[in-house]
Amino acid sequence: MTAAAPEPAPRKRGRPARTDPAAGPGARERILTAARAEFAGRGYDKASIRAIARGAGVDPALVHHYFGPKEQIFAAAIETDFAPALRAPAVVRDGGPEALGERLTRFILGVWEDPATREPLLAIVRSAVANETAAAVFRDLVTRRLMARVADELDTPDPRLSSELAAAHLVGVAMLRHVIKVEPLASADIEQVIAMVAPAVQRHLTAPGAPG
């Protein structure tokens, strides 16, 4: 009688081994990719590192190994997401002053005409606005990486909250542009929206007795 073949040994929980194909190059922006649309499509709440491990292909455990607990690949996900409008900085910097406040709503507001752009942002907002840890989350990014380098760019006796007013301005407009759709807004068009909000932006940006 022939004896029975082992059974194979219980998978271990924890980093996947280097042998598994899954874990191979690639892995980490499969999964990367996976989050982005897991938080997009369900929201923070909803999303799950196994989710998001199934739609990448891998282990869950990979995903762990990669970005840590849930908040941390948020973050990199919705950095990724964010990229578009993380170039405000240069926006601000490549010009004189007495254009900035156009400069600034053209590339801003430009951000959230395209949809290929604004859809990741809307996915972003809804997250923020339903949950207080991805809130958190996405508050250190536009702080630490766009409105304290803008306010760098400033020459205002208050750079941080003249970045910061100008900031919340051009969200202000966007959101009741294309996130509640106010009429005449919604429909109005972009250039004449660009026109009417630029000069506020401008006043914000320079402040009195600064350049511009």
Contents of the next structure:
There are 2 protein chains.
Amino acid sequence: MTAAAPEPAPRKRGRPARTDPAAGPGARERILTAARAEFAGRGYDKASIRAIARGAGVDPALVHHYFGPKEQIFAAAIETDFAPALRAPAVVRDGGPEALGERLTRFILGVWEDPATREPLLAIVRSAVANETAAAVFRDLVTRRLMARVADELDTPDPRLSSELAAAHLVGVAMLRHVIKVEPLASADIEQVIAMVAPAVQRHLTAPGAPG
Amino acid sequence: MTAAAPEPAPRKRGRPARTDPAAGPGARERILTAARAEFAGRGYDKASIRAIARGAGVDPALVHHYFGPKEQIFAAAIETDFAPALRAPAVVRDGGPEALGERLTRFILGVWEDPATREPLLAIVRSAVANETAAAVFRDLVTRRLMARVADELDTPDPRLSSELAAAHLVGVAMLRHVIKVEPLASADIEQVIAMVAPAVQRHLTAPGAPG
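Can you return the structure of this protein in the form predicted in complex with another copy of the chain rather than the form predicted alone?
After this comes the whole thing, all chains and molecules, with the earlier chain placed first.
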């Protein structure tokens, strides 16, 4: 870990920073926006609470007051950045089982296809790959809000593992298409990719994991 | 990009550094070992040619003499680190098509299962996710030495895309199991994971990508 900015004073619960003229109804939102920009631009390791406070125009103590320590600010920031993908359980639920794989594949690859939703995801992946604490915060979010809820919709012998293996396939496609950019996958028509990936995802989501 | 160490003098072809007492038969190997450690420890962005030279006990100009600029040193370093995975085309070739998916899945997940081969791969992924140049160097290696050669062994309508989608599934499993460490996948018995993933990989490697 690189040297982070010194932590601000310990969080004082129940003591809103009324004396800070920058505090107010918009302060929490401004801090969250500044935090997302700071984590995306510099990664979890190098992001500093001072810089987030500066970006939001508030005192560092107010950042700590609203969000707690750095990892909790990161948790709040990625919950916002990851929000588009969190619709996945509803996508799984809303429709019949026969097109489940196609529906989830189209939805998740679509989130990665749009630069507006892709870039925040890429920033989270960069932080998680580089830093164990960031990986743990992301893991907690993905487990609670995505995997557990998708698994609740499945009727396989091992729904948690099934949902994670389906997710693994989609994560891998996103990595090779949008991060490593291996050709021909990086330039392939998205409909062809969906058509080739959906049956594998369908199998994970609907079939028992019997060997061979 | 963070500030890298100043580049050493331009490469002088055909001029071995005979005057450098540290040059010699072992110098190239020492430089390569030091480069792998430097890139793994600090990532592509922050790795410096000076530090590599210091690690190898040679002059920075000798690093440049043997390997050229930073991205070519990185290419040589990851070719060594990635060597275990480069056996995949032989694994695909050596055996019948009926167990192809199981064979490739077992081989690639096995490379990720062993910490000795996993850690260098993780270091490459960290550099590639954080830096476009590192991603391009890795992409070139993966395309030439892995994807094209696996594709040569396949009998599908679109073998390059098929081999990349099979790889995508395995990369995604490795990311969720070893980087994000999502449970239950992270602790699942590897034989159960292989049994559940192999049919999807088999389908990519042997079946046409027909929709539905």
